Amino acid sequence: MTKYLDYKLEGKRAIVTGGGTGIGEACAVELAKGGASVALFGRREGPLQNVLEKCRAYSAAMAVPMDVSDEKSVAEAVSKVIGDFGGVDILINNAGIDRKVEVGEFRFEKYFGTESAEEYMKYLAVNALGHYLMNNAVIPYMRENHFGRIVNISSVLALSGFYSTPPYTASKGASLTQTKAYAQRYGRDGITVNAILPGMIDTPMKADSPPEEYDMVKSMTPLGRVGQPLDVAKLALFLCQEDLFITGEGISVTGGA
């Protein structure tokens, strides 16, 4: 079991969106290990149930199939958590989408500038609007307790725009600047809002990427490897701790790349 400093997560109530795989799964399991009750949000019930069992080995947990880009779905899901857990202290906005590619295909060149207006808006709906809807749904409960920890999973591409499609990069940039806006607005309510900016992370979302893409990233990374979901989860838990004097920040997890 990964050991952490005492971040005082025992008894906290957390929501993790996109909690069925990858970074969301790692964050959810580590929060449960720390003693937090965890609600897993996501569109696919099967993966949520798999992670649910892992979380329940350490703490109370629940799985709620939902869609972060749908305001009604968000409201109903958060209401269920409030009913079962009595409140919410931590939100990990992890749900996100990326360009689907064929097995072994590079996404960087073929799709640049080719996506339709409808496809463009889908990125914004999940990667930026999803954060907005989730924030607005949980913050009233956080304000009641004068405590909240919100961590938005953005991307290092929000800073660089390097090697991706414009809609994806734009949606991640929106996530980062939105993070800063919420941090300024709700800091006096005891709520911190920060973003994590991962580089390439070895998740199911990257399952179809060719070995050459992994090799390219490794060659550009001083620490010599592609990131793992736990690398992001470790920082997320740090940003969820009770005594935290950090807000409105975007912190890269790229191995130095």
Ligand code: NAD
Given for the second form:
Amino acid sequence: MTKYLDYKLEGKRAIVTGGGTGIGEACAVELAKGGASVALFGRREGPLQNVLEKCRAYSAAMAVPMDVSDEKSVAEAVSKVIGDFGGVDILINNAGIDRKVEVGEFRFEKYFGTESAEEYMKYLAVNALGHYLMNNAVIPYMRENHFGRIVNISSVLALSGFYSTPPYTASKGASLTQTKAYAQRYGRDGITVNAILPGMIDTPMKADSPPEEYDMVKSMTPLGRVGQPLDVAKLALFLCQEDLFITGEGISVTGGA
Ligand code: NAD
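I would like to compare: after the form predicted on its own, may I see the structure of the form predicted in complex with this ligand?
Following is the full complex, with the preceding chain placed first.
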């Protein structure tokens, strides 16, 4: 098992949204390995149950089907965690949606500017409003303990604009600036709020991307490969450690691309 420096995760209570797949799964399992109790939030019961078993090999865990873009669903899900775990110390705002593509199609080339106004708002509802609703639901409990670690999974596209469609990029930019706003507001309450900006990561979100996209990213990447979910989870755990003097930052995980 990977041994980290002592991040003092033992006994901490964590929520990971989108915890049933990809980056969320990796964050949840690594937090559990570190001794944190983990609540997996996500839309679909099946993937959550699969990750639940993996987490329970190391620590206490629960699965809560919910929708981060729905205020009532967020409130009910967080209250289940408070009921079972007694509080929340860590929130990984990871749930997100990207443009669905036909197998083998490039998002940037084929779909740029094709979303309707209604579709555009769906990206904001999950990728930005979802963080807002989750933050507001857990922060009162974090303030009670004068401790909280919030990690928002944004995207390197928040800085570069390349390589997706405008609503996705806009939602990730919103996630980054919102990170800074929450960091400013709640630093005095012992709560840190940071964003991770992944480059292309090999997860179900990229399952239909063409091999040429993987090759292109690999060729642009000094470290010579496409990222894996664990590459992101390692930074997430670092940002969840007890003794942390970093807040309001957006840190890229791109292999240097
Ligand atoms: P993924 O599709 O495996 O994970 C997204 C998860 O979010 C899924 O489990 C999904 O069920 C969940 N989800 C979506 N909408 C939800 C909602 N309304 N309520 C609750 N859960 C919801 O893909 P991933 O790559 O692991 O994505 C995780 C995060 O990383 C996303 O925010 C994504 O935008 C971001 N990201 C991914 C990449 C990449 O290349 N894979 C790059 C940069 C950022």
